[in-house]
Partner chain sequence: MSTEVRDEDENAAELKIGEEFLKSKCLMNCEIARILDHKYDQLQQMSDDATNQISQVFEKSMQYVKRCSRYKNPDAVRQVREVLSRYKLAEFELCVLGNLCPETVEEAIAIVPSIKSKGRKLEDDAIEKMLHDLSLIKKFE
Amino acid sequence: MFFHITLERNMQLHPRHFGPHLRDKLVAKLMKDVEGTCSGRHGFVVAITGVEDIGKGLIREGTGFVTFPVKYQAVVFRPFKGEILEAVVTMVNKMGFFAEAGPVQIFVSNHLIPDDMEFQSGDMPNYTTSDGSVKIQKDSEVRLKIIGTRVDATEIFCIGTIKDDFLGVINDPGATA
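Show me the structure of that chain alone, the form predicted on its own.
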């Protein structure tokens, strides 16, 4: 799920950046350092939408660097247990498959795939129904439900299922049209 929240960060800036464009340099450095990162507490920072306040700088003794407290607003993505997501399959093996929904990687175990789907090995491993009408392979789009999350300091891992109503393959790139 996406949230729009206010965050704070201390930014260090070299003295060569001081001048009339100090604020622009701080905002550019903030975007470069923060966008695309993950904190276990807030989730993945998708984009910075605005800078609310830049506090007074504090000079670091011996280096000349200045530390500015910056308060900014950002859009963050944080997956939750029970959430339904659409994801793209990145890898299929006999244990299940991995899929990505934006920056988060989700593992779906073969126990959480419908019983009528069997693993097929070969040059393009996949899970196929007994009649061959539905196939999950690399680059397939699936709708899945998150049943568990594990949060580390810099990463979020998820376990999902497609063994429920209205879940499964949305778009199969290998299907003939």
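I've shown you the form predicted on its own. Could you give me the structure of the form predicted together with the partner chain?
Coming up is the bare chain, nothing alongside it.
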């Protein structure tokens, strides 16, 4: 789920930037440092939308660098265990399939795909029901439930399931609708 939250960060700035454009420099550096990063606690920082407050700077002894506490607002994407969302399938193999929901990757193991869906290999590997009415392949949109998250230093990885009521394929790119 996407959130708009307020975050804080201590920014270190080199003395050469001190001058009338100090604030601009600080904001530009903040965007460069933070956007696109990921932490286990707040998830992926998608975009900074505003800077709320820049506190008083503190000179660091010995280096001349100044640390500013910066309060800013950002759009973040944070997946939660138990959350149900839509995702786009990126890869299918006999172990299961991978899907993406924005910046996060979700793996759905074949144990968590309904039993009536069988793996079909070929140049477009897919999972299909025996009557062929439902098919999961690359680029399908699926609704899935996140059942586990693993947090890395720079990434969040999720495990999902489609073996529950109201989960599964939403549209099928191969079908002529």
